[in-house]
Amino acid sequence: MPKCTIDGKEVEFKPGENLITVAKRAGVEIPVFCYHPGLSVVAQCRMCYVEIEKMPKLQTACSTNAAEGMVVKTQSDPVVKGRAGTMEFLLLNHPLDCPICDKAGECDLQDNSFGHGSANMRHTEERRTYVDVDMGPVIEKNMNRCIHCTRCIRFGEEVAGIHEMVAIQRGNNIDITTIDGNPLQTEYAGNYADICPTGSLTLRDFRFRKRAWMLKKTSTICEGCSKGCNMEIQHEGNVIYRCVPRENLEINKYWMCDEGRMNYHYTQDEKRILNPRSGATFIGWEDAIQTLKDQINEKPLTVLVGSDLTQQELENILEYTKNYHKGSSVYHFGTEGVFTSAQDLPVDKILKMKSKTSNLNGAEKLGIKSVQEMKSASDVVLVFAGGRANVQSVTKKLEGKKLIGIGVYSLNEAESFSMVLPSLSFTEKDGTIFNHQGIEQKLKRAIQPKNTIKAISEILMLTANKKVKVGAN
């Protein structure tokens, strides 16, 4: 492979790689603003200046491809002065509102100002100000903080596939806004906040809720559809504050849809059932397990499992029915109109899939048939769901049957069931899922279960064991 030298280190590179990528592999971080690996290169912020031997002027590393024998310096005096000048220019109009900005603590402008800027400012003129337009329910705009990197404009055109962000006017009067001041139309608007290097575009859902440095971060998988986007749950004090995408070039690259990003809200909804419920009455676990035993009584059952459950939960249910309810039938359900992985097609050209459950592929791998193949049902039906499976689509077909729900249910859904036993949501458990491509991925617990919620495996164990006494937790 060809080689170049960066700050005295000899580095191999693939033809066509730019200096930012090659330097990062060598452990050298080149500061950037406008550059993003998932977007086109425009080289307009000038923050990534480097000095290259035999070139008379500083070059932008994002737009310069590595070449055989190239010698690059990222810390020379001209580079340091060039970056300091760029930082001074970018801060001319930036407001001093870091203490109230949601981006504080994870802001590229803060980091680069500290690492490459100057403590002195020669600018004495009044800073410009803007009155911002409403950008819809996802993004809050503050143009006063904008540094004109145009990442948002390029994301809309190149990734979201919608030309909705534009730069109007020029020079000191430039304004990054939506066309005609309309609200954002894309269903991937949350990514605007992710890629914005300052606090100019922030999430309304996260606004003023928690400082970034207080958040704990758990790497897991989005359960919003069968794509299985890699994401990070950010939480503190057993409360989830936001979800953001994690880079996975094979599955979701750098992005995430708004539906998946906001999906965690149902796990913290006040209508979620957190204690066992019989009819309209909440009961203790000991009474709930005994009632469940009395109603199912080791006889053959119809068991419906949501394709939003993990592989381990599905295996536990299959093992339980095989050992304690011989002759039972197990069917999977999830998204109305999507009964097999063959019917699970892309909704758009970016990430979304038709199946709104994350483990349809995994249910099929275990040989579980679709609920569409169910001809009849037993008098008592067990319905296991993880939160995303469309429960109402199956309860409508089972009128007159005694339904027992085990899993994540809301008070509205509970009206169809004679009894509900609450279990873990995707934010509260570890497990395996298979996305629509058949790629195996791991869910990871971010927060502790609320109240006396129990895992499905524990509920099955207690139901199977006649001598076990149920504790409070």
Given for the second form:
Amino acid sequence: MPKCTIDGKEVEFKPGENLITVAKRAGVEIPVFCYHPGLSVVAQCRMCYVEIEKMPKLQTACSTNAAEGMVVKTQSDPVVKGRAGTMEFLLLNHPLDCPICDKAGECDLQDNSFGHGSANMRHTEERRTYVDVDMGPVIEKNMNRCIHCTRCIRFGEEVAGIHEMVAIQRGNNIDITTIDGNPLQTEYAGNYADICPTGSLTLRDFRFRKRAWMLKKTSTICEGCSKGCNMEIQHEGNVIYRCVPRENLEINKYWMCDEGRMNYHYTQDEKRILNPRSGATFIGWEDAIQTLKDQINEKPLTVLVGSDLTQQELENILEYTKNYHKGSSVYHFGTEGVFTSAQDLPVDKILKMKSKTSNLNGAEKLGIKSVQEMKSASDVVLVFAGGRANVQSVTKKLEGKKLIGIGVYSLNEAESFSMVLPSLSFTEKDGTIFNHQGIEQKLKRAIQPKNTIKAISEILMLTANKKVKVGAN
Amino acid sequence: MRQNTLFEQHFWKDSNRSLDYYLQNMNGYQAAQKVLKEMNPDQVIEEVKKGNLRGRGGAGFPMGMKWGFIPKASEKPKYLVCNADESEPGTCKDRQIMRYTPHLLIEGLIIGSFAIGCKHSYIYIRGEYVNEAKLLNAAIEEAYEKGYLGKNILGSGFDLDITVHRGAGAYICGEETGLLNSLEGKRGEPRVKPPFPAVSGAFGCPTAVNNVESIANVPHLIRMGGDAFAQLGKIDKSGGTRLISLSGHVKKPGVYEIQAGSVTLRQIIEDIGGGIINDKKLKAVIPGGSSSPILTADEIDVVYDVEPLMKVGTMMGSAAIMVIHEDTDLVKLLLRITKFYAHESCGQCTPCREGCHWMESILHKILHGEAKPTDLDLLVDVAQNIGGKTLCALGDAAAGPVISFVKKFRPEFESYIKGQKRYA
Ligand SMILES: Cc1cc2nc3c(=O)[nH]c(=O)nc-3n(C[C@H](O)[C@H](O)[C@H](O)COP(=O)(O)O)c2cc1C
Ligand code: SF4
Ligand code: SF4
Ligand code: FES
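Would you generate the structure of this protein in the form predicted together with its partner chain, following the form predicted alone above?
Entire complex below, previous chain first.
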């Protein structure tokens, strides 16, 4: 492999890699604003200056590919002065409203200013201000905070496949806005907030809800569809405040869709059933398990499992039915019209898949048949679901049967159920799922579940026990 | 000194722009004939290299070398784009060529296109040149009619179309990659280089961008041969003649032609321009368009060409000379120049977007007696944070005048700051 030298350290590189990437490998962080590994390189912000031997001017590291024998300095006096100059320029018109800005704490402008700028302000002129456009339900615009890095424009054009963000006017009057001031249309708008290096584009859903530095972060997988985008649940005090994508170049790169990003809300919704219920009344777990036992006895059953459950949950259910309800049939369900992974096609050219559940592939791997193949059903039907599977699509096929739901249900979903035993959502459990490509990924528990709900494994174990005895959680 | 000019003798008469005149008095289309019938592309490029033809758009880059960068084996189409944006303040030489000798430009485009393998050439002309665009289109039509353009030109099997594309009035679209974006219908913003246009230019294809005057020189060069063309230049590495746009406080402003490197700046001002109006004293000269660093009256005994001017810390640029006499307020002038660059900044890169406007504000304060003593150094520091740090050369264009004006005429700025002089 060819080599270059960065701050005296020799580093290997692959041809075509830029100096930001190569420097990072050498443990050298070069500050950037406009550069983003998932977007084209425009070299507009002029933050990433480096000095390269034999070149008279400072060069921008983002637009310079490493070359054999290249000698790069990232800390020399001209570099330090160059960066300070850019920082000063960027802050001339910035409102410095960090105390009320949601980006504070995770803001590139703040961090780079702290690292490379000056605490003095030599500019005494009036600041430039803008009138903001309404960008629709996902994103809040605050143009005064914008540093014109054009990441948002490039994200729209290059990733979301829509030219909706634009630069209008020019020079000092340049404005970054939407075409004709229209609301954003992409279903991937949340990413605008992630990639904006300042608080110019923030997520409305997160607005004024939590300071970024207070959030705890749990790496997990989005359960919104079978793509399996890697994401982080950000939470504090057992409450989720937002979900953001995590880099995985094989699956979602740096992005996720809005549906997946906002999906977590149902797990904290007041309509979610969090106590065992019989009809419309809450019952204790002992009663619930006893009633369940009485109703299913040891008869062969029809068991429906959501393809939103983890591999471990599905295996538990299969094992339980095999051991205690010989002759039962188990079917998976999830998305109407998508019964097999062959039918699970991309919805667009970006990320979304047709299957609105995350583990269709895993259910198939365990040999579970699709609900489409269900010809008849037992009088009592057990329905297991993790929260995403489309419950209504199966309950309407089972009119007249006694339905018992085990899993994550809302009041609306449970209307046709005789009983519900609440279980863990994807945010509250560990487990394995297989995405549409067959890649195995792990869910991680971010939230401590309420003590009124139980894991499917525990519910099944209690049901299998001869004597019903439910201990305290 | 200026007899048998290649261009100037044909200027100022409307009838000279016709194809007939061109054929009868200017050996019209003979160079194209020679190239298409007797030469191969490599030979043409070799000849242009021999002629030491440097780009006339501002940077003075050797034209043969630029054409040589266009990859021979390319699946993609290749483009020769003529830069007729002529917007550097003080420059008006390309306009003369388009007005009076448009066929020279067309013939140059034929030869250049043949040399680099272009089948469709564009002339990107500044929006304000409404008339010139019309004249060019009329000349192009004439050329099509007579078989100098279109399919199978002069029976050679070579095809070429030319399209005139009008800009919308932005200086930045004279920068070659800004021009290409605008040509493609995008925002007129310069592109990051590399890739250079020779690799990925118009529509992502290999492209050479050349100034009007550069291209219009090619027929002359081919007709007289590279060596003879090179010898027209009286200095190393600069062949042919140069059109200069002489303006400001001279008695006879105008567009003149000189043999490259044959005269000093003083000779241009005194002999060609007839000296300073009202026989005032010379104060300063901006030698190569408003972006070139200013020279004092003592610095004008310099040969007027690319390298000598570089040696004295300025540049030849677009060869637009602005002569400034003793009564001129340089603070006002610098504010005017800075305002221009701030207004024309495309706004994509930070130092230029923010810095040019800031320099304008500081200069405004100085002029209006609102500045602090430290503001002058601040002004220079801001200029230094722009110069050499921007994505395209507009930043340098804006910083150069500020740095040089303050360095050479500091007391004028200080007298405003100290309140000794007031804005009138
Ligand atoms: C801000 C800026 C404005 C420019 N404007 C013009 C112009 O109006 N006309 C022109 O020919 N070149 C202009 N140039 C130079 C072009 O970028 C380019 O160098 C030139 O067209 C190349 O042609 P040449 O090699 O024949 O000189 C400009 C450059 C910059 C940086
Ligand atoms: S809104 Fe944000 S992402 Fe878009 S240009 Fe401004 S700072 Fe960059
Ligand atoms: S230097 Fe000015 S004109 Fe050139 S790219 Fe930057 S902002 Fe645009
Ligand atoms: S990160 Fe390199 S110029 Fe913006």
